[in-house]
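Here we start with a single chain on its own, the form predicted on its own, put down as C-alpha cells.
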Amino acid sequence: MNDIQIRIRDLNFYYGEFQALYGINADIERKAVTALIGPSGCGKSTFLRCINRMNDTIDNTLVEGLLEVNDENIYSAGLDVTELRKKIGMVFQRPNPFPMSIYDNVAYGPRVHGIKNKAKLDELVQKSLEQAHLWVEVKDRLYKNALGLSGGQQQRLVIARSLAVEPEILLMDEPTSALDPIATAKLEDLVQKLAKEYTVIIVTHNMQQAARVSTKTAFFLNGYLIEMDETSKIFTAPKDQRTEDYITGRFG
C-alpha cells in the first residue's frame, strides 16, 4: 500500500456565503507529484491553500471536514500554524523573491526559525540552491540583489527559499504560468527531481504539464473533486464523462 501523507474527508470551504469546495475526499501520497487540473474558478487553488491554512489569512472564511497531515488534524484547536507552514512550503504563480540578496532570500526562513550560525546558514543556502538547480548559476553572485535574476531563476530561488526550512511538502500554484518555455522545462524537470524527497502538489492549467510531471491527477469542476487517479488513467481512460470532456477540450 502506498504511504498516504495527506488525508482529506468531507472537506467543505466557504468564502462568506459562497461555497467554494463541496465534500472533497482525497488521499495524497508521500514523495510523489499530484497535479490539480480544472477550469478557472473550479476550486483548485482554494483546495491547495487549505492544506497549509493560507486561507486563514482571508476574513470570513469557514472550513468543515477533516484535513490530516501525517495523521494530525491541521485544523484542530491549538495547532501551531507557523510550524505547519514550515512543514508545508508554498510557491505562487509569480516569483516573489524578497528585495534583498540571493543569499539573504534563502537564509531568511532559517534565521526566522532561530538559526544564526554562519557556517550552518552557508551550508543550508548552498544545499537549498543546489536542490533548486540554481547553485551553479548564482554561486558567484550570492550577495547581489535577487531581483536581478531572470523570471525562471527567481522562481527556482523561491523554491530554494522554501526548501531552506526543510519542509516535507511543497505546494505549487501554477508555478510556470509566468515563465517562458525554456524556464518552464527547467522547472518541470526540477519538480520531478524534488518528488524523490518531498511530497509535491501542483496546480496547473496546462494538461500536458500535468501529464509530464505528475503520478496522480485530480480533476476539479465547480468546487467538486470529480475524479482522482493515476495520471496515465486520467488522460487515457477517465471514468467520468466530465473529465473526458475537459481533457479533450470540449470545455474549459
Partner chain sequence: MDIKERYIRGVLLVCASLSVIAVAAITYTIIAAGWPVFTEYGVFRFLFGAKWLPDADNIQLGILTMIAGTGAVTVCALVIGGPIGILSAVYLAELASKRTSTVIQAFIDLLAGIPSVIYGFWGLVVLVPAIRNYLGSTKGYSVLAGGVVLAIMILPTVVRISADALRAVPKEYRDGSYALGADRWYTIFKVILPAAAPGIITALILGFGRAIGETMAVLMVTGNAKQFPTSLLEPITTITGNIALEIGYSWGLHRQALFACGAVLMIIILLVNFLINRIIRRAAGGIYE
The other form holds:
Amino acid sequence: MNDIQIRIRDLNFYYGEFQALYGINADIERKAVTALIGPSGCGKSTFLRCINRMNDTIDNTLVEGLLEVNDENIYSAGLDVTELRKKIGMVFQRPNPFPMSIYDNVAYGPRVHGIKNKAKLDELVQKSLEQAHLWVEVKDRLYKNALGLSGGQQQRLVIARSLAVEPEILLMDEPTSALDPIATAKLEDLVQKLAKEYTVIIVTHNMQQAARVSTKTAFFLNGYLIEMDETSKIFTAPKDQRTEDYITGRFG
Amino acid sequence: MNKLKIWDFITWVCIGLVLAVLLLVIGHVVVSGIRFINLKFIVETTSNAGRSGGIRNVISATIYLTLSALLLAVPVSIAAAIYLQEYARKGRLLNILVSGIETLAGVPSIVFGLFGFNIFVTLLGWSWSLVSGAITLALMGLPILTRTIMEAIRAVPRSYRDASLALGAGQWTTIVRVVLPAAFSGIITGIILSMGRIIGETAAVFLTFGSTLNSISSIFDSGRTMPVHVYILSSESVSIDNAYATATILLVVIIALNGLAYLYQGITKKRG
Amino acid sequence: MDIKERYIRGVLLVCASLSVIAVAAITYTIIAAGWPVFTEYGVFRFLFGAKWLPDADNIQLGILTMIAGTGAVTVCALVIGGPIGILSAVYLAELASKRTSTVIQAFIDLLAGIPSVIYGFWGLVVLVPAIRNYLGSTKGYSVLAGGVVLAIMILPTVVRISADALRAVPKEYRDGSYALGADRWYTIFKVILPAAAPGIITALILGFGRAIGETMAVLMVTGNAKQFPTSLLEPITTITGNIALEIGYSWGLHRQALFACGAVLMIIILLVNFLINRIIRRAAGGIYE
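Starting from the form predicted on its own shown above, please give the structure in the form predicted in complex with its partner chain.
Full assembly next; the chain just shown is listed first.
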C-alpha cells in the first residue's frame, strides 16, 4: 500500500444555500493517478477545487470538515494559500495560457514565488517544458506569444507552467475536454509519465480515459462520493449498483 | 499582505474621489443655486441682460432648439440603425459606415460649431438662428443616437425575426412589425439620454444659435439656451446669482432625464 | 428582392451614410475655409508663430502659444485623470461586487451626462478662487484649473472603457494565476492589466481626444492669456477657447485663421481615431496570430 498524501474527512461544501458536497471521505495516494468520474454537476470539479482552495475565489462559499495535505489541515486559519497553491498545481478544462510569451508563461509561477535569477528561471523553464513533452516543439520560439500554439500544445504549456513551481500534486479538471483525439492521446500519455513523480488527480467525464490513465477511481453522484477503489475493480466489479449503472451507461 | 492592503486602499481612494467629485459639483451648484430659484424666475423673461428677471425665454429657446434637433436627428438615426443592424453585411462598407459614426462622435463640439457657422450662418445666410443651431445639433446627436438605437435593436432576440420571416413576412415588414416594437423601450431610453446631451451642449450652440435674449417666433430667430446663459452670466460676470440658478435648473433637468432613462429601462426590463 | 424593399433599403443606406458624409463635409469645409492661411500666410508661420495679433497693422497669426496651452491642460488632465480612472476601473471590474459596480457605474454615467458648462461654472466659482487663495496663483485662472476640470470630464470615458476592457479579460487567466499561488494584485498587475492594455490605451486616447476638443469648460477657467504655460498656476489660452471667443467678430484672414485652428483640431481628432482603429485591429489580430 502506498502512503496517503491527501486525507479528506466529512467534507461538506456550500455555494450560498446550495450544498454541493455531502460528507466526503477519501484518501488519495502519493505518486499515483486518481480519477474522479461522474455525471455533470455531481460535484467532482467542486471537490477538486477544494483541494487547492480555488473555491476561495468564488464569493459566498463555505467549507466544513477536514482536508489534510501531508497531514496538515489546509483550511486551518494560519495556512498560507500561496504556499499551498505552490505545492498543488492545477490544469483547467480549457487551456488558459496567459497572453504573453511561452517563456513568460512558464516563468510566471517561479516569479510569483520570488525567483528572479535569470539562469535559474531558464533552467526551470527548460526542465518544465521537457517534463511536459513540449520542449522540442517550442525551444526555438520561446519568446513568441503562447496564444499562437495549438490547443494541445497550449494545454501542455499550462502543465509545464504548473510544473515550474515544483509542485507535489497536480489537479486536472477535464484537461482534454477541449482537445482533439490525437492531442488527447498525447496528454494521457503525459499524465501517466507525470504520475511517476507527482500525485495526479484528474476529473474526467470520459470513462475510457479514467480506465486508461488512473490507478484509483472515485465515482461521484449528486454531491456524494459513492464509491472509490482500484480502477480495475470499479470498472469490472463495482460494489454499488449506482456505480455499475453509470459505468454501463444506464445514465449520465 | 500589507502590499495588498495598500493597493486596495489606493483603488478605494480613487473610486471615492470620482464619486466625491460628482457629489461636490452637483452639491455645490444645487445648494448654492436653489435659493435663487422661485416661480418668478421660471415664468418671467430676462431683463437687463440677465441681471434681473427670470429665464422663461431662455428655457423656451432651449426647448425649441432641443426638440427641433431631435425631430431632425431621431428619424435619420433610427433609419441608420436599422440599416446597420438589419441590412448591412459584414465587410468594407459596414466598416466604413461604422467608423464614420465613431469618428463623428469624436469630433469636438467647437468644430461642429465652426462647420455650422460657416455653412448655415454665413454661406446660406441663415445667420444665428434656430434652423442653423438645430441642424448643427442634429448632426452632433447623430452618432450617439444611432449607437444607442443600434444597441436596442441588437437586443431583440434573433428568434423574433426568424419567427416573422418564417411566416412569410418580408424583411421590412418584420422590422416594422416585430423588431421596432420590441426595441421600443431601448430606443426611447436612447433618445432621452441623447436629449440630455443636446440640452447641455454649449460651444456649437453658441456659434450657430447665437446668444441673443429673444423670444423665438420663427425658425430664423436667434436665441440663448440655458448652458449659453450660464456661460455668459458667469464668465462676463453679469450675475453670478442668476448663473447659479440657471445652472441648477439645467442640472436638475439633466439628472431628471438620466433618472428617467434609468427608471424606464428598469421598469421595462422587469416587465419584459 | 421586390422594388419596395429595394427602395427602402436605399433610403436606409443614405441615412446610414450620413455620418460618413458629415465627417467628410466637416473636414472639407473647415480645411477649405482655413486654406488661405496655410497657403498665403504659411503653415510654418501659423503653427510655430508665437504672436497672435489679428488686429495689428502687421497681422500676426501664430498659434504656438495656444498649441502649448492646449497641450499643457491636456497633459495635466491625463496625468490626473488617467491613473485615477484606470484604478477606478480596476475597482469596478475586479474588486467591487456586481451590484456595487452597477450602482457606481450609473453614477459615473451621470458624471458623463453633466454639461461641460456646469463643470466650467463649478471650476470658475470653486476651483479658481481656491487656487488663487491656497496655492498663491495671482489670478487663479490657470493650467491647473483647466487640467482638473478636464480630468473630471474625461474620467467617465476612461473608467467605462477601461472597465469594459478589464471585464473582457477571460476568467481563465485569473484562475490560472491564482492556481499558481499569485495573489490578487500580482494577478492584476502581471496578467489582467497587460491583457486589457489595448482597451485601456484606447480609453486614454479617447480621453485625450475629448480633452483636446473641449471648449467651454476650459475657456471658463484658464483665463485667456496668450502666453506660454511656464507654470501650472499661470493662465493660458487653448485653441478651442480662442475660436469660441473670437469667431463672432472676426473677418478676413483672422476668421480664416480660426477655421485653420479648427482644421488643426480636426486633423488631430482624425489621427486619434486612426490610432484607436489600429490598436483595436492589432489587439484583435494578436489573438488569432
